[in-house]
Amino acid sequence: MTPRHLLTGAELTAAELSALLDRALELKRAPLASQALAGQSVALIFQKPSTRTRISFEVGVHELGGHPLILRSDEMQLSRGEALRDTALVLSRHVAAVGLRTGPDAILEELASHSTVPVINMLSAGHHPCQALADLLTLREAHASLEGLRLAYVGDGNNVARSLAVLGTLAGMHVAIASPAGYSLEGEVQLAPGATGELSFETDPHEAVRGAAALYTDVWVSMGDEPSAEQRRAALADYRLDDALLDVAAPGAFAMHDLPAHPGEEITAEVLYGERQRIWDQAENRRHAQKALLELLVAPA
């Protein structure tokens, strides 16, 4: 059988996404209810550092009854020039699925093209779909339905913003992204075929957040952006998520952040650690959403 991969999130249908979120809520209520990976292993390859991704996947695979096989790139023959094709063919003989946290999307795509088991994007330069699944789960916990809900992303148009656009519109949401000139995703997002939601772009963060149920931000200086750090901070200075910006949004709106955060830059400490956020729920929800995803890809009903 041809394996199902999750590289961008656009591989899912709207019905599958809704069912996945429903299942994630069930698994959150009963974390040990499923043994879908009993007797199986999942390879988790980290070519980039990780805290939340590693913890949530490793614990999640264990809770599903499986064995998480943590592989660092410097511990593999990939670091000495072994072909991705060979790595994919070998891994496929031993594990039920492969997760990869990497840089260029081309690496992920090549691994998936040769793998006979599902490949999951745990982060790439272009996409972060597992984070977006956790984000939608967090929004589902707060709202009965995602249909028509407005989510405002404020800041750098990066992989997190792109995945929110892809999966948010697939869930029927209106995703509004506000970024300064030179940092926008406009024209760079390919939505899922079944997307019914709306995607809009703004330069004024206040316009993006009006009527929004949640405000989302991410770091201004991501891994690899260090050489342009000061330039990026200057360009994004007006896009900080603070209480004043939350006041412009819909009543009861809350802040979201995929972490790690830099209090005082993209978000204030008052918001990050205050009562108007669900950031730490997001961090936990990575595990539950990813468990539902693993069930879907590895052990579909």
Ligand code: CP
Second form
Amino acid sequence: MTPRHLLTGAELTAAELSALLDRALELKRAPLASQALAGQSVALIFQKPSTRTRISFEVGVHELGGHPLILRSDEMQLSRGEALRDTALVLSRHVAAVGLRTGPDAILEELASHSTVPVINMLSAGHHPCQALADLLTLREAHASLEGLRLAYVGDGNNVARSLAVLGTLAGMHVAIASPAGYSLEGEVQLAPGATGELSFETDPHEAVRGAAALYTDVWVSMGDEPSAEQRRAALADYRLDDALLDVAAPGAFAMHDLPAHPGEEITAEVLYGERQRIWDQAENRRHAQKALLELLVAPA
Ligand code: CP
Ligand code: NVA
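Having seen the form predicted on its own, can you show the form predicted in complex with this ligand?
Next comes the full complex, and the chain you just saw is listed first.
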């Protein structure tokens, strides 16, 4: 049987996404209700640093009755040139699923093409679908329906923005992305076949934010972007998520951030630690959303 992977989020149907969020809400209320991974192991391979992804996957797999196998790629034979194909074939003999955090999306695609168990993207240069699943869960907790809801993303057109675009439109939302010239994703997002929402691009943050139920931002310097840090900080200086920008959004709008945050850069400390945010809920929701995802991919009902 061909395994199901989650590399971009576009592999899901709208109905599956909605059911996954419902299930994540159930698992949040009863974290030990499912033992879907009893007796099974899940390999989690990190080629880049992580705090939230590692913690939420490791604890989540444990809560599902499984064993999380944390693998640093610099300690694997991969670092000495062993083929990704061989690594995939060996992993597939031992574990129920493989999570990979890496740079190029092509690495994930190659791993998935040789794996006989599901492969999950735990962040790549192009996508961060597990983050977007947790973000949609956070929005669902605040709004009964995501259909037609406006989410404004302000800042660098990066992996997090792309995944919000893919999964937000699959949930029927309007995702409005404001980025400066040179940092926009316009023309670079492949939506899911079943997407019914809308995706729009702006350069003026206010245009994107007007009427939005939530305002989202992410770091200006992603992992791997360090050589262009200074240019990025200069180009993105007017794209900070602060209280004044929240005032432009819909009444009751809140701030979102996938973390790690750099207070004073892409978000103010007032917003990050204030009352008008659901950022720490997002961090918790990683675990609940990923557990529902593991159930879907590894142990479908
Ligand atoms: N948001 C997120 O993926 O955080 P980590 O890089 O700490 O895993
Ligand atoms: N865009 C960021 C997300 C970190 C979770 C990065 O890729 O570094």
